[in-house]
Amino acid sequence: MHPDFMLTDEVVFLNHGSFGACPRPVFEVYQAWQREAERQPVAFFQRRYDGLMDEARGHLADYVGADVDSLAFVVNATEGLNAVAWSLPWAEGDEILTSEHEYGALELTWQAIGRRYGTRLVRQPIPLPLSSPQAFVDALWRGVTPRTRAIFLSHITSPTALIFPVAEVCRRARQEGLWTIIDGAHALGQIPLDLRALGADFYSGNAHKWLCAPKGSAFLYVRPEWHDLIRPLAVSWGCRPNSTFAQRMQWQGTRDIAAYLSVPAAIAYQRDHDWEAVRGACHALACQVHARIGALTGLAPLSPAQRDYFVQMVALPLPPCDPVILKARLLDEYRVEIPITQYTTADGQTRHLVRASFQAYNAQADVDALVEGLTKLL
């Protein structure tokens, strides 16, 4: 186990993708900010708050290639995407086009939007294995109709761990006058981000996953032309008349902002520890899982073993099994903490996958433990 991470050595931890893990030096910065707030709360929240938040946002904006005024901190990507979904002016009959690989909580969000406004979520089938960015875009665009108002898509999917070519989707959508709403929960810290170049209208990502910031740190990016549309889920003092997007989002009552203020420390930690090399080593472990579990099950993978399709997180199809029992027995008998994910195809078929995440604290022995457990249990 990597000495900077506080994970227990009682399990083989292959589930960084769910909640992340924060290295001790960054966590200590987080705790220091919490103590600073308690030392003089009135000064911290009434006189220092905006300056501290603006400075932290500036560091994050530089890191993700965004104008600082187009960026706001949110607790998690789900909150950021909900702020977008509930702010946009939907009309009855509008369609939101998505894939069959999206995060379940956000599908529930769009279903709630549909009940409120009469919109429809269209889950477009994406043929697997992925073969090229253009093939993906062509498959997605077969779901576009005259009623399509927006495209909602993951940058890196949660159930299937696939990198989608969102830059090309955003480019084509802009040509056709469609909003692009991108779930970047797994992207920040795992793949390079340049939000200006990417071209999404709305993008929300977590810092507490692959950037390894403390829990409860994420961001929402909104292109300048849409700033006036977006409101926070909680209306508070930041929502005065003529307030900017960043001002509206920044103050939503008293809350712990230590996780936000620690994001610059997480960026610095990865920069100082050559995280590109870490990502390369993690990708090599993910490629091993791709090959060895594919050989074990005989099932076709979701994509080639290339960084265009996955980096530190990879999902492999499983043969028919009870996913709850398999997950429990991997943990109980082989000490492997790993999720069994699922996605439902457009024709109603449920597919189960084992999703392995690799971070700086993982090593060859962890791959071996997973493969051994699956070999015995399957």
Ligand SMILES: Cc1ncc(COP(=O)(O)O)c(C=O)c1O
Given for the second form:
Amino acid sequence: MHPDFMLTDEVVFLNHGSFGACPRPVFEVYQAWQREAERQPVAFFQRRYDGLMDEARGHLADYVGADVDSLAFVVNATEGLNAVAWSLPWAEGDEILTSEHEYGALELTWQAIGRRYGTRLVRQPIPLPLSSPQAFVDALWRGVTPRTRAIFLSHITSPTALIFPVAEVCRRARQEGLWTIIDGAHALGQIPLDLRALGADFYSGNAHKWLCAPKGSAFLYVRPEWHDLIRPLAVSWGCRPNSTFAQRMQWQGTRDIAAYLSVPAAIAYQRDHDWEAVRGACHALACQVHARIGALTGLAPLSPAQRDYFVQMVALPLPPCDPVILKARLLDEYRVEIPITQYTTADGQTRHLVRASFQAYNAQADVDALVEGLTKLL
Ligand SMILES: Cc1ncc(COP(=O)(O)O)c(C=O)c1O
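For comparison with the form predicted alone, produce the structure of the form predicted together with this ligand.
All chains and molecules follow, beginning with the one already shown.
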């Protein structure tokens, strides 16, 4: 186990992807900010708040290639994407085009939007294994109709851990006047982000997953031309008549902002610990899982084993099995904490996968434990 991470060594931890894990030096910065707020709450929230938030946002803006006025802290990607979904002016019959690989909670968001505004979520099949960005865009565009208003896609998917070619999608969507709403929950810290170049209209990502910041740190990016449209979910003092996007988002009532203020420390921690080398080592472990579980099941992988398609997290299809029992037995009998994910294809078939995440604290023995457990259990 890596000395900076506080994870128990009682389990083989292969699920960084769900909630992240924060190294001790960053966690100490987080706790120091919490103590600072308690020392003089009125000074902290009334006099220092905007300066501290602006400074932390500036660090994050540099890291993700955005201008600071287009960026806001939110608690998590769910909140950021909900702020967009509930702010946009939908009309009855509008279609939101998406893939079959999206995060279930956000599908629920779009269903709720549908019940409220009469929009429809269109889940477009994506042929697997993934090949070129062009093939992806062509497949997605088969779902575009005259009613399509927006495209909602993950940058890195939850059940299948695939990197989607969102830059190409955003480029074509822009030409055709469609909004792009990108769920970047898994991207920050795993793949380089340059939001200006990427061209998404709306992008929300978590710092608490792969950037290893404390839990409850995420951001929402909105392209300047849409700033006026977006409101936070909680309207508070930030939302005065002439407030900017950043001002509206920045004050949503009294909150614990210590996680936001620790994001610069998380960025510095990865920079100072040669995280590019860590990512490379993690990718090598993910490639091993790709090869060894593929050989074990004989099932075709979802993509080639290349960094264009996955970095530190990889998902492999499983043969028919009871996912709840498999997950429980991996933990109980082999001490392996790993998610068994699933997605349902547009024609109603449910597919199960095992999704392995690798972070600085993982090693060869963890791959061996997973492969051993799956070999026996499958
Ligand atoms: C693709 C994707 N989007 C959104 C989320 C939600 O993240 P959060 O709970 O931090 O909002 C997740 C969580 O795993 C995810 O995998």
